[in-house]
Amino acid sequence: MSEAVTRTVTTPPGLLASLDPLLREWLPRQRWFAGKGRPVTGFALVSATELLPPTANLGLYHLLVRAHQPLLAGHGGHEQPGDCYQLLIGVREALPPRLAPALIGHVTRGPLAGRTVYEALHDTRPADLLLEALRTRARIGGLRFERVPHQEVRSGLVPRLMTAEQSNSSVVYGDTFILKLLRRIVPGINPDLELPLALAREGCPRVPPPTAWLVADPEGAGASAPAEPYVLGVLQPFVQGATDGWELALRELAKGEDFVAEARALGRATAEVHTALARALPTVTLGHTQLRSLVDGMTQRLEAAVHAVPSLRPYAGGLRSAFSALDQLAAEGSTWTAQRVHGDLHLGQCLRSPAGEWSLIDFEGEPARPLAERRMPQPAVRDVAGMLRSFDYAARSVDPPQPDWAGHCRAAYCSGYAEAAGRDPRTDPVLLRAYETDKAVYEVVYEARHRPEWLPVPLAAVQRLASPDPT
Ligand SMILES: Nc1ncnc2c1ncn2[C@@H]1O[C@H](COP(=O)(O)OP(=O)(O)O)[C@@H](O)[C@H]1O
Ligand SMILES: O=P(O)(O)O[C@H]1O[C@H](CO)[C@@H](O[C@H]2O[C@H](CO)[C@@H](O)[C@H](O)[C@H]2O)[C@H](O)[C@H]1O
């Protein structure tokens, strides 16, 4: 085992000020930028770590920056502290053509004046440096690189940045590991590390086990540092030759084939993960009081969604009834078990290996929700509802839509789940409808914000779920 490398570093004063005008323009254009629709009016430095001092060839900075954004009209136009983002900034005299897509801009003032800065994850040497730091369990400034002791990482694996549309950024190393660098950073235990670690401890083979991870310690994070570290990234085994469930479902739809066997296998895989999570982490019983606050949350999200997306308005009453029916059951004495769940499960989060084995990935939960909420135990049906919505999405993304295809998948998924969990989610239709409704409302807002052309897909579900007896 190699010794941990500890390196203290200093960063040049005025670094952020010199990057500020370039980042204001560049950051909002990134897919992973969460504050779309509001301009960035400035930055505050949360932490800066010089990973490579700038020479003629290359310099490298790790930055955590808080982007200031004014609130939308109606909130007084004041600035709020804004989200914190993780950036890896490369510095060169000039960019070689292969790095042109990574350009952030040319610095005109401050310590880097005359240099070109770029998104360093596109570049081999910075990506190598991250893997090497994880491999050697380095400490660099306030950055701490951790690795599971018995899991060796070979040096020299060739990196490539994934180009998929993502909420974060991932680098694949030699088809052996994948490093996901989180982009919007919040202090505290991140479920994307916490849950796969817990599942690995349980020996659950359905989730790639974390091999290594990096965090920023608060003492390196400025005077107003939070008490908890920031989880910045997770390295895990890369499932070679995998196809994700969304791609696979669309492929079968295009061929006119059903997806029933895979949907059943996915149901089983989901149940196995839920069973392992319920063993690994605390579960609680939800009585009327807890259910009431859950239902209140769903209702508030619905009200906010109706405000943001007016086409929801005609269905609001029917959708509310999905939530009040659940509240009614709780008032009559029904209780439910809550446990840790995936939190944002859909076909794109399921990977099928060439051998036909399914894995679940991306345990971050819905990134827009507060961390404390994402880490709360919830009925496992929440994930089931996410998957049921996903079959519907796939069936409605083709022309003409294939509702029967979705119906068969939904039934098979629930049967597979029942086989492995010993309980069929369909035996609790009121809970299932409430969670499907909550998810469809979330999707309406998500699509209105990110992909307006997809809005009809969740709106069709809203129409169905708003009726008292949705089929
Ligand atoms: N362990 C893995 N093996 C193979 N591919 C993976 C693995 N983890 C993630 N991926 C690929 O990376 C993509 C993004 O990963 P994900 O964790 O969903 O990131 P994000 O939170 O940015 O959406 C996935 O859709 C999948 O294609
Ligand atoms: O980026 P994430 O994977 O964390 O999830 C977000 O984006 C998803 C879309 O990429 C979105 O999922 C919705 O669209 C999918 C098809 O593209 C569909 O399979 C899902 O069922 C549907 O919810 C997800 O909601 C959002 O959080």
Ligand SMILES: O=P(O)(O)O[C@H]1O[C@H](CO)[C@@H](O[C@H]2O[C@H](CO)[C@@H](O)[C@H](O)[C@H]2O)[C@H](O)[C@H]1O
Given for the second form:
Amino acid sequence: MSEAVTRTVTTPPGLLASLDPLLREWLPRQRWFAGKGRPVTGFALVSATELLPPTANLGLYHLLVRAHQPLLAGHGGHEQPGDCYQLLIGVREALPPRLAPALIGHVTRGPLAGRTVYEALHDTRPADLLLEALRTRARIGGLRFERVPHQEVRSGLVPRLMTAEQSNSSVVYGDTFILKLLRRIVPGINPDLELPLALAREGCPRVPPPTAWLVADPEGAGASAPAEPYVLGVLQPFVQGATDGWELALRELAKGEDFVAEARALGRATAEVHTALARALPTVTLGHTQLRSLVDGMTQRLEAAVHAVPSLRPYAGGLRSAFSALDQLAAEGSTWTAQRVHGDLHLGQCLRSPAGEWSLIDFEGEPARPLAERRMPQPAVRDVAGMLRSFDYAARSVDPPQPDWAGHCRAAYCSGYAEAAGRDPRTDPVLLRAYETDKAVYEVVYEARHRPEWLPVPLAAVQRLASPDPT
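Structure of the form predicted on its own (previous: the form predicted in complex with this ligand):
Next up is only this chain, free of partner chains and other molecules.
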């Protein structure tokens, strides 16, 4: 095994100040930037690490920066420290044409004056450096590159940046590994590393096991520094030739083919992951007190959604009944088991290998939710509800919509789940309806804000879930 490499680095003073005007324009344009609609008014440096000293050919900086934004869009909002983002900044005298799409801007002052800076993940040399650091378990400044003991990482794998992601960035190395770099960073144990590691210990084959990962110890904050490091990225085996479930479902819809066999297999895969997670990590029992808190959260989200999207108002009473029915069951003495779950499961988070095997990926949960909430045990049916909604989305993304296709997939998925788990999610219809309703309400707000043309998709589910017989 390679010995760990430790390197002390210094970062030039004034680096962030020189990048500030360029980042204010560039950062909000990135797909993974979470604060859209509010201007960036400044930055605070969480950490800065020089990975390559800037020469005539190439320099490379790793930055964690916190973007300051007003609380409210428009004028008059108070500024507050916003989200923390991971940036890899490349430095060159001039960009070659192949890197033109990666341009951030030309620096006019400070230690990089006269240089051009760019998004370094588009460049093969910085991507190579990340893999080599993981391979050698390097320590560079406050960055720690960790690796599973006795797990070898071959050098010389050709990197390529994937372009399809939304909330993070991924680099594939020679069809052997994929490095997922988290963009919005919070201190603490990230479930995208924690849960796949736990599943690997259980020998669960449905989730690619982590090979290596990157963490940072925040610098310069003294006693105010968070107790836990930042998880920045995870390297996992790349499932070569795999197709994600969303693409596969749309392909079958376009051909007029059903998806029943795949949905059933996907249900079995989900249940296998849930069963392994319940073995690997603690479970809890939810009684009336815990369910009341859960129901209150669902109800509050509904009230906020009704206020934000007037189209929901005619259905508010029926949707509210989905939550009150669950509360009533708990009041009568029903209990449920909660465990660690995926947290954001849908067809796009599932990969089908050329051999027909399904894998689940991206265990980060919903990035907008607090990390502590994403790590809380929850009923496994939450993931089931997410998949049921995803079948609806696929069926209604075609013209004309195919609700019967979705119905067959939903039934097959639950049947497959029951085959592996020994329990059918449909035998707990009140809990399932509550979670599916909560998910549909979230979708209504999202589509109204970001994709109004998609709003009829979750509204169709809302109409069904608000009815006296939602089945």
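Residue numbers count along the first chain shown, from 1. Since the model is a prediction, treat every value here as computed from it, not as a measurement. Here the rigid core means the biggest group of C-alpha atoms that line up within 1.5 Å when the two forms are laid on top of each other.
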property: Yes/no, Pro21 Cα shift of 2 Å or more between the two forms with rigid core fixed; result: no
property: Threshold 2 Å Cα movement between the two forms at Leu431, rigid core reference; result: no
property: Core-aligned C-alpha movement of Tyr446 between the two forms, 2 Å or more; result: yes
